[in-house]
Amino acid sequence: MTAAVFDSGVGGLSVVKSLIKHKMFDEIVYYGDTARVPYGAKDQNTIARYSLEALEFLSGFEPNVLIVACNTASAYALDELRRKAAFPVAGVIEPGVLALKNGGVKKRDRVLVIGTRATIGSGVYQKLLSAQGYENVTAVPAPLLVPLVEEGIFDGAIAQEAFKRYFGDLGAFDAVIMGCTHYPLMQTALGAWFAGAKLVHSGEAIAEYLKANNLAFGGADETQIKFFASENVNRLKEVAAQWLNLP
């Protein structure tokens, strides 16, 4: 069985790791648009114009599910890319909502959104967190860690700046949900951040999701997986090395 991932760069590589671990594809086809990274500060209908020709490309690989493990694709091109698609199309936003419910926190629990610009702006997490019954609910944009996160920068003097910029004057939280599947990859920094909450990620329940929803198969002994993208791919296969553990 074969998976096709799609992300706007290394982002979703955080869902393979989960797809990974629960042997769920034998094959994994992954496509980063990495020469128009990031997607979360793009308008609407070019979002869905790139997730759409990521969905043909996919499409040749003739795939079992299309995962669109980008937080900002799944806001705005999810409804368009399953009418288009000739096999099942899952996001990362309601994996996520997921992740947050079976990781114990409360419906009082003071939850912190972060991701792109156009995710947060779309509003898609606030309005299923309340659908949930989460009363206390902030989201913030914090763009700039998605090209920090593509050129390789995980922790250290810039990334606490730009953590400085978007979360300094924020207070405390219970659990910080990371809405853009780039932003696991500083997970150890956001992490030490902020203290004391409970981050959590689409990839979390990825494989829950895909089998509440009849598009898990498992059992998959091995995983091969094939990287493109639309620049510099031995970029996207050192990073892949990287998180991944790949020989």
Second form
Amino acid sequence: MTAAVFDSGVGGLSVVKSLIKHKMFDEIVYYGDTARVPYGAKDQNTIARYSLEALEFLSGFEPNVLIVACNTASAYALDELRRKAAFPVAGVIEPGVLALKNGGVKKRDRVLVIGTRATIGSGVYQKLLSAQGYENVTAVPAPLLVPLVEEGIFDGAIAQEAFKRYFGDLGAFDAVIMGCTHYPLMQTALGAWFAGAKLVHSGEAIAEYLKANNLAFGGADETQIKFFASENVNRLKEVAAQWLNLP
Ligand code: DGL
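Any chance you could show the form predicted together with D-glutamic acid after that form predicted alone?
Let us now look at the entire complex, which starts with that chain.
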């Protein structure tokens, strides 16, 4: 089984990590659109166009499934990708909401969604959470975390300053959806900041979703990963080696 995985940059590696952990695919073809990251500051048409270009590139590998490991692209391009692709396409937003629900977060609990400006602005998380009966939802964009992660900064003074700016006045939450695949690379720091809250991670959420929808067959003892990027693939490989503990 081959999965094609796409993100604007290195963030989708957090999804790849979960796919490897759950032994879901023999082969993963990863494409990071590093020349054009961040997507979160772009408008709907641009995000959809870039996503369709990624589909065109990844279609050449004839994958069994395309995993849109980018919340921003999932928010704006999922329907169009599904219409054009010759294979199933899974996004990360619906799985994230289901993971919250299946993880025992109650309807009255205080839920925070953090993501890019485009993802939060799309209202897709808010709509799906409301449809599941969640009443106490705060949604906040935290765009600066994306370039920090692209730069390999997962914690420390600069990260803490950004947290203070975005989350400093928000109070406490029972659950936090990391609605951007870059954010789990900062999970240790975010977990400490939101101490006591349940953190929802797109990678773990989509692994559950793929199993539930028969889109992966498990038992892959080894996963071969091919990395592609629209620029500077070596930088992507460096972050991958660090994050995925590759040799
Ligand atoms: N990692 C992406 C997401 O999940 C996009 C970050 C960006 O390019 O702004 O939304």
